[in-house]
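The chain below stands alone, shown as structure tokens; this is the form predicted on its own.
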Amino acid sequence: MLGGTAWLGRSVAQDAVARGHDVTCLARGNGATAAGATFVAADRDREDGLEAVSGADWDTVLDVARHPGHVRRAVRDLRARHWVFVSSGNAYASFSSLEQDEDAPVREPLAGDVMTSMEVYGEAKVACEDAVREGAATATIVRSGLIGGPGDWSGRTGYWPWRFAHPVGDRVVVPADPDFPCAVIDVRDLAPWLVSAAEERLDGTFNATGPTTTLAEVLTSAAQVAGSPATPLEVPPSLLAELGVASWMGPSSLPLWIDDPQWRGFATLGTARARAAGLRVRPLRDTLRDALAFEEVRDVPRAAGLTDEEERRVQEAVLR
């Protein structure tokens, strides 16, 4: 594994070890490695960053990189029978339609080796995909949707159940867009499927996310798992914008929602190909419940949602 110390990578390593595989994780070492995995410290920014693992014949290399240069060097320097590369739904060129399949147009690949900002994240992932396809004998390319569940550092899947569990008064500020399409894949479902893809040497490109639902259904499930009597306070997108509330993620935001018709299908993906290849996902309610448990003990700030002060300010603006 190139990585293996962050959320998804560590989950993959844990599952692979549990199945009896010998797992080596090469990373800078900024996080904990799965118990039972071998850790190799290295800097992939260096031209010789993979030297410590380049002399072996690997059954599979699994990579989650976003910098094309990292992937190009990996494909060049490592010998493997199969590759698994975790890409992103951000690779697609348009998000105006729902549940687009793997044959939909993608963005132009990033020309350089380094992703300089999240503004070119999709282009960087496309370039990484191309490098794997060009250099690997067989490869599983997985365009993942939003990953959620326990350990969600961003708080996108944990915010709504947490906010219902800790309302300001008896209301919870939500966008007045109940039909907005949502989809989430639990890290505990994606990680095992990636290991299975490695075992079976699945060759091809696959979308991976959960079934499409609505924001209203997410909010209902969030309230249920929180055991909350609070009710949604729907706020028009125009007023949210006026009050400085953003969408999707980031400071002062309401996650899992985007106020732009051209991005209405962003969270959804057509997953028939992956489901035919064995992808199974748990009910959204289970993901939200366990994301809430993580939120209650997390020791770093979430990167999405409203603070209590922001929640109160929006409620007062609506109800005055």
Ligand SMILES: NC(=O)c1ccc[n+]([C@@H]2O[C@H](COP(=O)([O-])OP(=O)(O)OC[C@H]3O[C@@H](n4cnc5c(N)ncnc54)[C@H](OP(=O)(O)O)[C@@H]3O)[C@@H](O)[C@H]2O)c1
The other form holds:
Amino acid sequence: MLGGTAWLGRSVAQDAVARGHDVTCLARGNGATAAGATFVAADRDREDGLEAVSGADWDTVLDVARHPGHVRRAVRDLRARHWVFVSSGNAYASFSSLEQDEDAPVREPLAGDVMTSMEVYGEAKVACEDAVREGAATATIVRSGLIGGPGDWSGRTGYWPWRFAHPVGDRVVVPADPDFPCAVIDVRDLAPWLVSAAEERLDGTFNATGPTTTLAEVLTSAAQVAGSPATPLEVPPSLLAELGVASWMGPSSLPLWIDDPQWRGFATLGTARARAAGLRVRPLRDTLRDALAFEEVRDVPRAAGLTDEEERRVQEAVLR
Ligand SMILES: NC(=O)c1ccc[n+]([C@@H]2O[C@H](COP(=O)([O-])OP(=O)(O)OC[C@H]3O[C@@H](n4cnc5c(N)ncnc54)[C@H](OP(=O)(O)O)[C@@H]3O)[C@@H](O)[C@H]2O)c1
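Having seen the form predicted on its own, the form predicted together with the ligand:
Let's see the whole complex now, leading with the same chain.
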């Protein structure tokens, strides 16, 4: 595994070890290695960053990288029978049509080796995918939608149940966009499917996300798993923008919602191919319930949602 020490990667490593595989994780060392996996410290920014693992014959290389240069060097330097690359739904050129399958047009691949900002995340993933397809005998390319569940450091899937569990008063600020399409794939469903893809040397490109639902259903489920009597306070997107509330992620944001018509179809990717290849997903409720449990013991600041102070400020602006 190139990576394998952060959230999804460590879950994959844990699952692969549990199935009896010998797993080696290469990273710089910022995260923790799964018990039973071997850790190799190396920096992929270096031209010779993969030297420590380039002498072996690997059954599978699984890569979660974003920088095309990292992937190009990996394909060049490693001998593997199969490749699994974790890409993203962001690879698609547009989300104006719903339920796109894997043949929908993708963005122009990033020309350089380095993804300089999240603005070119999709382009970077397309370039990474291309490098893997060109260099690997067989490859599973997985375009994942939003990943959720316990361990979601971003707070995107934990925020709503957490906010309903800890309301400011008896209302919860939500975007007045109940029909916004949402989809989440639980890390505990995606990770084992990636291991199975490696075992089966599944060849092809696959969208992987949970079934499409609506923001209203997410909020109802979030309130239920939190056992909360609080009720949604719907705030028009224009007023949220005026009050400095962002959408999707980051500080002062309302997650699982994107205030941009161009992104409205993001959570509607068609997943028939992955389901035919064995992807099974649990009910969203379970993901939200366990994301809430993670939020209750979180030891790093949440990177999405409103603070109590921000929540209060928006409620006051709406209710005054
Ligand atoms: N979160 C979502 O909702 C979402 C949605 C769609 C797709 N995805 C994709 O899902 C994957 C998530 O992977 P993840 O959770 O394991 O997190 P990640 O943060 O993408 O993991 C990066 C891994 O690569 C290592 N790494 C980074 N720079 C390195 C370098 N210069 N040299 C060596 N190793 C390096 C990191 O460890 P060190 O820092 O220790 O080096 C870490 O193990 C990514 O491919 C992401 O693009 C995520």
